[in-house]
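Quick heads-up: it's one chain on its own, the form predicted on its own, in C-alpha cells.
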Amino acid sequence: MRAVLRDVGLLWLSFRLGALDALQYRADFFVQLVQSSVGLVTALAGVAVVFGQTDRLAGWSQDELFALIGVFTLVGGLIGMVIRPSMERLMEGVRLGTLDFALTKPADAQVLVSIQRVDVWRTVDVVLGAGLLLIAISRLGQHIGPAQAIAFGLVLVAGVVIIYSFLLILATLAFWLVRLENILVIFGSMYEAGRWPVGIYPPWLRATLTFIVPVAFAITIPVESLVGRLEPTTLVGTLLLAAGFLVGSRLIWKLGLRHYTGASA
C-alpha cells in the first residue's frame, strides 16, 4: 500500500511539474482546445452522416457510437497526456544515455520513466471525452445497470493497462534497436481506427486491432460492457490479458535494463 501511495505521489508531482512547464506557453491550451474540439466534432459528424442512412451499424446504435467516441477521446487523452510523451522520452534517454538519471533515483525506475513527462493540455481530450461519454450514458440510461457500470470500469482500466504495457514494450525495444522514432507514430495511426467498433472492419484488420495492436481492448470492449453486450468470458479474459501484459512488460523492461550501458559505461 505504501508503494502505491508513493507512486501516486510521484504521478502528482510529475503532473504539477508538467503544469508549471505548460503555463509558460498558455496559448498552447487554446490550440489544443481548438484541435480537440475540431477532432471531436468531425467524429460526431461522421457518425451523424452514417446514421442519416441507417438505424444500426453492425448492431450499434447512434448513442452507443457516441459512447464509443467518448471512450476513444478519453483514452486517447490519457495516452497523449502521460503514456506516449513518457515513452518518447524513455527511447530518447536510452539513445542518449540519459536514462541514468532515472536509474540512480531511490524509486522504481519503471514508474519514473512511465510518468516522467506530462502534457497537461491533453487533459482537454480527457474532459471532452468524459463529457461526451456522460451524455451518451444519460441517453442510454434505461439500458445501463450497476453490473454494466462496474464491468465498464474494470474493463476500461484493464484496457488502459494493456495499452500502457504495449507501449512500454515498444519503447523498451530501444535497448536493442537504434531507430524507433516512428514506431509510436505507427501506433497512433492504428489507434485512430478505434473510433469505430472493430466489428465493422474486415477480419484481418479486426484481428490486427485485437491481437497485434490491442486497441479493441481499450475502446470497443469497454463500451460493449457498458451496454451489456459483453460476454462474461470476454470480461474475465480481458482482465487476465491486462495482468499478463503488465507482467510481461515488466519482465521485458528488466531484460532491457541488462542490455543498457548508459552514458557512464
Second form
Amino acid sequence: MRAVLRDVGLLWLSFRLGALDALQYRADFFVQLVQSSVGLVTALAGVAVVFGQTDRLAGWSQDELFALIGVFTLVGGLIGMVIRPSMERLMEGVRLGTLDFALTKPADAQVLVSIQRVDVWRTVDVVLGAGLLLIAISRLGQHIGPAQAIAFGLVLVAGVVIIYSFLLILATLAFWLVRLENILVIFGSMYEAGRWPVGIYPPWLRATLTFIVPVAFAITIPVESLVGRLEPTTLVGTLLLAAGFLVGSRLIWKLGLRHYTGASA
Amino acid sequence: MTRADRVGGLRDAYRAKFRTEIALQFAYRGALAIWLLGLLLGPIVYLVVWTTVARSQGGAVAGFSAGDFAAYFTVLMVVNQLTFTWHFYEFEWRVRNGFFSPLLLRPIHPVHNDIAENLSFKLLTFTGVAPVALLLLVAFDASLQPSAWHIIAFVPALMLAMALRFLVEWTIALAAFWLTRVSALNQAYTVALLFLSGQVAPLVLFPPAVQAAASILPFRWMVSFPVETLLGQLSGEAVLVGLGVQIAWIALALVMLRLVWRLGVRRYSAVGA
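Having seen the form predicted on its own, could you now give me the structure of the form predicted in complex with its partner chain?
Every chain and every other molecule in the complex is listed next, the one we just looked at coming first.
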C-alpha cells in the first residue's frame, strides 16, 4: 500500500514538473483547446451524418455512440498526456543511454519511466471526453443503474491498464531493436479506428483491434458495460486480461532491462 | 535565356529531382508505409460504417447499396492518396528553421521542388494502394462497373483534381510566412476538407446547403468529383461542367499562389547558414 502511495506521489510530482514546463508556453493551452474541441465536434458531426440516415448502427443508438466518443477522447487524452510521451522518452533513453538516470534513482524504474513525461495541456482532452461522457450518460438516463456504473468503472480502468501495458511492451522492444519510434505512430493510426464500435468491422479488422492492437478493450467494451450489453464472462475476461497484461509487461520489462548496457559509459 | 532553354532546364531539374527523391523516399520505406496506413485507414473505416448502415436500412441508403458504398470509398481512397499533399504541415518548420534559404537560392521556383517530391511519394505509395484497393473491391463485393466513357472522363478529372488540391494546399501552406503557429489553420482546413470533399459520406447524403457549399468552394472538385465521375453518378453534361469548374479553380488558385508567394517571400528572413 505504501508503495502505491509513493507511486501516486511520484505521478503527482511528474505532473507538477510537466505543468511548470508547460506554463512557459501558455498560448499552447488555447491551441490545444481549439484543436481538441474541433476534433470532438468533427467526431460528433461524423456520427450525426451517419444517424441522419439511420437510427441504429449495428445495434448502437446515437447517444451510445456519443458516450463511445467521450470514452475515446478521454482515454486518448490519458494516452497522449502521460503514456505516449513517457514511452517516447523511454525509447529515446534506450537509444541514447539516458535511461541510466532513471535506473540509478531509488524508486521502481518501471514506474519512473512510465510517468517521466507529462504533457499537461492534454488534460483538455480528458476533461472534454469526460464532459461528453457525462452528457451522454444523462441522455441515456434511466438505462444505467449502479451495477452498470460500477462495471463501467472497473472495465475502463482495466482497459487503460491493458493499453498502458501494451504500449510498455512495444516500447520495451526498443531494448532489442533500438530504433522503432514509428511503432507508436502505427498505434496512433489504429487507435483512430476505435471511435466506432469494433462490432461493425469485418472479422479480420475486429480481431486486429481486439488482440493485436487492443483498442477494443479500452473503448468499445467499457461503453458496452455502461449500457448493460456486456456479457458477465467478457467482463471477467477483460479484468483477467488486464491483470495478465500487467504481469506480462512487467516480466518483459525486467527481461529487456537485462539487455540494456547503457551508452554513456 | 530563351524560353526553350528554360523549359529544357526545368525538365532536367525535374528529372534529377525525381531520381534523388525516389531514392531518398525509398530509403525510408518504413515511414512511407506508416503514412500510407494512416491514409488508407480513414476511408476503410467509413466504408465499413456506411456499408453497415446500408445493410441495416434494408440494403440501400439514398440510392446507395452496400456495394455502391464499397465502390465509392475504395475509389475515394485511391483518389485521396493521389491528390493528397502534406506541405502545409511542413512549412512552419521550414520557415522557422530557415530551411527555405537553400530552396530560394536555386534558380527555379521552390514549388517545383515540392511538386517533384509529391509526385515521387505518390508513385511509390501507389504500389501499396493499388493492391489494397483491389482487395477491398473484392472483399466488400463492390459494385463498380464503369463504362468506357466514365473511365475516359475520370483521367482528366483526376489529374485536374491533383493539380487543384496541390495548388490550394500549397497556397494555404504559405500562411506560415505570416503566422508562427499554423496548426489551427491547418486543422480548420482539414476538417472542412473531410466533410466537403466527400470523405465522411458521399456528398448527396448531406443537406442541400452543405452540398451547395461543397460545389461553390473548391472542395468537391479536389476529391469527390473524380470519384463521382468514375462511379457513373454524373451525366455527360455534368462531367463537362465539372471539368470546366476545375479548370477555372486551377486558374484562380494559380493567380492566388503567385500573389501570396510574392507577398510572403518578402517577409521571410532566415538566420544563420
